[in-house]
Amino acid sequence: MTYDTQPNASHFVNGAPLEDATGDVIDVIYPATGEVIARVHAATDAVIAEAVAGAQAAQAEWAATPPRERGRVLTRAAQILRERNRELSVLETMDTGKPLSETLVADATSGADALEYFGGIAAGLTGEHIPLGRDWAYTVREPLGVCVGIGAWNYPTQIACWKAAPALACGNAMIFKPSETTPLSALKVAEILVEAGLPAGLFNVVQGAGAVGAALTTHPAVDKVSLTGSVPTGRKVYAAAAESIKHVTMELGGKSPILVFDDADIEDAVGGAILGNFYSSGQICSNGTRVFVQKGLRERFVARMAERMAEAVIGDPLDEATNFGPLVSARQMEIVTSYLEKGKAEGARLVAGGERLDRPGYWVTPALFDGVTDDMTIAQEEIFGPVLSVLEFETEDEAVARANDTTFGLSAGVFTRDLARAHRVIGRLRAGTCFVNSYNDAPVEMPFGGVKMSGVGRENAKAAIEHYSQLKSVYVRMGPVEAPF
């Protein structure tokens, strides 16, 4: 089946598609075959200027719009996303290579959840009254202004909505720059928002790589930058935003631990580790790629994991029977294969997978390493691919200490039937988003984000409101002013 993946224009600015063919060409490649399926142009200075000016003009009026009406627009957009889930999911699969069986349930649908959630709470974003005897004070929650969202390539639709929904609910405008690797889906989100009634200029999409991101991050009219990406990119964006004291949210990488105790349900633990290592071909920032398994269960865990990995269906991502797809790009495939070689060279035992498939596209089978030690490269560095490392431990204290021995702190998981231990261990793990007898759930009602090098701020839930608004405090004196002279 042939799909038309070429967008009407490279950018979406001021409520309409916008093209400027003088920008650098960006090839959009279908990861399953390596074929070019679309071409867009990077934003020029003129495109960026138009997007910023449009966002500034639209934001003032949007901030004055009753919050209930802002919420209605987001809720209508959520409904449209759900109605068009299949076509949006097909585009997401073509853009990212993720299997359609996954994108149908995890991408546009989660984007719709975000729009619906923040649309629902928009009217309740109030300040508070503070009694001070005869006098009193009150707070007003105000928008920040023009926000910039910089997306990653693994969840382009979801990330666009995760950033747009709270920003718009709070009365901001947003300029969104998708990853240059997966630039197509955000354009559809922009179209749907306008169709739902969003005034022109409030959600603009501009394409480009690091230079475009840098231009947006340093623009004097931009008030907030929200990035989903790697730690090296986060350092650059954070430093650039700091020059003009912009608000920031940084959702960065991780090397997250999953702790599996002897008494865990082995099927649940293996299933959680599969979700934490092989979903989206392992290309998820919160993945639990260091799987610490207690000594008494390790051999059975590894054997059962290998059995279930053999059940992976690796095939055409557009076939709903497929549940494991290619890596997103040739570059990512090179990175993953280099880590596989490092793992073997440093003495880890490759139990299953880790093969480069002889077919077009960027295919590497899910890999299971046993006998991994804390000092190995595959246990230290974020791979962002389907590479699971099993590390053995004996005691709870040992597991916690080793799990925390990392500069990252995005996620962590614990599998045990002892719920007292589960909560005790979670309380000791230094990570921002944690799971008990589960892994990688991301409902919009729950804040998402990390600690340490894994980021700053939170996305989703009521916590996101704090990062897309600011409080104005007002003191009201009800009697005469007393002054010394």
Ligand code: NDP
The other form holds:
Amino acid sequence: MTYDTQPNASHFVNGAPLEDATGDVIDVIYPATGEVIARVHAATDAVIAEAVAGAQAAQAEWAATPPRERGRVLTRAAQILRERNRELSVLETMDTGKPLSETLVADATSGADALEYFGGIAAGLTGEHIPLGRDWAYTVREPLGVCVGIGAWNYPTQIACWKAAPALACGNAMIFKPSETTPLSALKVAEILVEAGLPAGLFNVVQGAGAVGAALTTHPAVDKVSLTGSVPTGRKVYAAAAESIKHVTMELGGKSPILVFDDADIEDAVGGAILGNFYSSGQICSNGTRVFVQKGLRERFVARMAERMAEAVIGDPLDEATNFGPLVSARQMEIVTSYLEKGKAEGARLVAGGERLDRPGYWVTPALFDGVTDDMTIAQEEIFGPVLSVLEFETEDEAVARANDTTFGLSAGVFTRDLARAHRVIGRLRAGTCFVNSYNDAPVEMPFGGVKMSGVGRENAKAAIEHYSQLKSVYVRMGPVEAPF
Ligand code: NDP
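Next up, the form predicted together with this ligand in place of the form predicted alone?
Every chain and every other molecule in the complex is listed next, the one we just looked at coming first.
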């Protein structure tokens, strides 16, 4: 079956597709085969200027639109995303290589959840009245202005919507730059928002690599930058934004721990670790790649994990029976295989998987390492691939200390039947997004984000509103002004 994946233009600016063929060519590759499935051009300075000017011009009118009308547009867009879920999921699969069995339930649908949630609460975003005796004050929740979203390649539709939905609900305009590896889906989100009634200029997509992201980040007319990406990129974008004191949200990488105690339900713990390591071929920021298993359970855990990993269906991502696809790019495959080599060289025991498949595309089978120690490279650095490390522990205190011994702090999970222990341990773990007897759930109702080097700010839930709006305080004097002279 062939799909039409070539967009009619590279960018979406001022409510319409926009092309500027003088920009550098970006080949879009289907990771399952290595074939070029589309070509877009990176944004030129002229495209960036047009997007920023259009966003600025449209934002003032949008901010003055009654919030419930803003919300209605977002809710309508959510409905269209759901109606077109299959078509959007196929495109997401072609763009990322993630199996259709995943994209059908985790990408456009997750984007729709965000649009629906923020569409629903737009009308309820209010300030407060502050009594001060005779005088009083009030606060007004105002938009920031023009926001820039910069996305990673693992969840292109979801990232675009998680940033656009709260930004637009609060009355901002957004310019979104997808990863150059996955430029296709955000264009669909833009099209759908306009179809749902979003006025021109409020959600723009410009393509390009880091240089385009950097040009947007430093643009004087931009008020906020929200990045989903790695820590090294986060450092650069945060520093660049600081030059002009822009607001930032940083959703960065992780090396998150999952703690499995002896009394855990072994099937749930293994299932949680599968979700936290192999979904999307392991290319998820919040993955629990350091699986600390208590001594009494470790051998059984590793054996059962290997058994369940043998059931992975690795193959054509467009076949809905497939549940494990390729890595996103040749570069990512090189990174993952180099970590596999390091793991073996440093003495970890490869129990299962970790093989590069001899076929076109970027295939590496899910890998399970046992006998991993805290000092090994695979226990310290984010791999962003299907590599699970099992580390043995004996006591709760030891597990907590070792789990926290990292510069990252995105997520953490605990598996135990002892709920008092679960909450005690979660209370001691330094991570922004935690799970008890579960892993990697990301409902829009729950704030998502990291501590330490994993990020600043939160996406989703009411918390995101704080990051896309600012308060104006107004003091109101009801009597005469008493001045000293
Ligand atoms: P990168 O950090 O390489 O890139 C992220 C985005 O930033 C891309 O669009 C990239 O452009 C752009 N970019 C690169 N340099 C600059 C710059 N100087 N100024 C502005 N923008 C720039 O991340 P990946 O795309 O490789 O994604 C993987 C990383 O993202 C992992 O570390 C993962 O943990 C993290 N991530 C975090 C999530 C979270 O919510 N916490 C969720 C998903 C992923 P381009 O790539 O086109 O060059």
